[in-house]
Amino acid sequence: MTIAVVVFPGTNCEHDIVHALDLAGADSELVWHTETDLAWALGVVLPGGFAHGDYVRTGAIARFSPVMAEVERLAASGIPILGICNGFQILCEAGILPGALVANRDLKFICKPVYLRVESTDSILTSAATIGQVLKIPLNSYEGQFVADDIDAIEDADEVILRYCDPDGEIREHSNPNGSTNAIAGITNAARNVAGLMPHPERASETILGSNDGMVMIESFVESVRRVRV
């Protein structure tokens, strides 16, 4: 099983998605964001980080980068797309995920663990979770607010599946770190095989990090790649 890990000119995370991914069970691949053809790609990855120095806004530049029309091409196929932080602007900038991640409610880089709580389980991400489960996950972002012009069409729809929360689970304006609408941290796409999420997962990935709970994702991800396998 081989996912490829994107790597666009600014990207920083990812060795750290690869080792938990490795962690997870699977066999993953450094793709250079010029490539062209990933069809034999289970799974793809877009990780942290600041894909062309965040020129214009975030993702704007990497939107248009040449692997990009094969990432959209996969993800309409049906296979894994995971977008995490930087790699979450992208696939919004791309379209291929709603909405859009601006500057922080407060106008600061945030760099702090944060309190994540599971409202779907209908996703790649999330499906070894369970809905209401609490995970603490690793948050580094400047433009890190979620925004949307049909945020009611993605509630309505079940696509919200992280929401930013207290240590006990309770959605409160405080437990909100960037002002992202309804708190939301991580979306799904209506086919459940996109999602993306501003948060580190993979920086959650041993007890020695402060946290495992990322694992929880990072699995639910590898085994949706698996059942692609088959």
Second form
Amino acid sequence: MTIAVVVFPGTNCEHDIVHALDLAGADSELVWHTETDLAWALGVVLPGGFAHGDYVRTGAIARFSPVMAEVERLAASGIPILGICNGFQILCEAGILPGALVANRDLKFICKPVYLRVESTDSILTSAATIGQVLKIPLNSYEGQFVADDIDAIEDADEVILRYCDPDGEIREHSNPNGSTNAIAGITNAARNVAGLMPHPERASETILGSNDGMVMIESFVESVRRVRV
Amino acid sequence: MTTHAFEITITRKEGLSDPEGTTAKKALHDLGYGGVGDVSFGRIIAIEVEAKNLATARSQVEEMCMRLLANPVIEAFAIEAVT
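Can you give me the structure for the form predicted in complex with the partner chain, which would complement the form predicted on its own we have just seen?
What follows is the entire complex, opening with the chain shown before.
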């Protein structure tokens, strides 16, 4: 079972996710963005960072990297694909996930732990969690505000998997750090094999890091990869 | 083949929040410009394209906007030929 962790010029969270996947018992391999054959991969992670310097828009150039045609093909074939932070932005730019990420409401780079409420367990990222579970996960982004031209379609299809909340799980105005529409922190696609989120579960993978709440997400993803039948 | 120059203006789609515009509007009010209504920020891209005629060049620039230079989910764009 091997997971491809894609590295673009400017990606900087690839070793963190490799370590977290290792803690969950999964093998992974770093893959340069010019790779065009990922037929061996049973799962793909697009990690955080600043792919191609975030030029034009975050993810705008990365979505045309050679590897992305293969990521699109694997996504269409049902392979689990996870985008974290910049990886989420790339998946949105590529149209693999709906919506877009724009500058934070207060125009500030946000780097702090936030609380997330699990809204749906029908996704590759939350299948091992419980609905209503509150997770403390670091957020580290400037363009983290989720917007979409048809937010109702995303809500009606139950594609919202995580929302920003208070430590008690309540969603209040001040618990939404970046102004995301409906406090959305993570979503899945219609086929539910692709997921993206702005916070970094791999940075909350061991108690020594301040929280291991991210492991339930990493383990969900690894479990979904184990279930892939080729 | 001729070189055609264009100026592309990219703005945020209506209905999406524009924190930079809102902040600038508030600052302008604070400076005493009470008549200032909505303020919104955008980007201008100057681009030169070699093509057989203006129409071909313009349609290429349109395609570039749709594919890379603008994100239709959040942005609108206007293309103006520069002479």
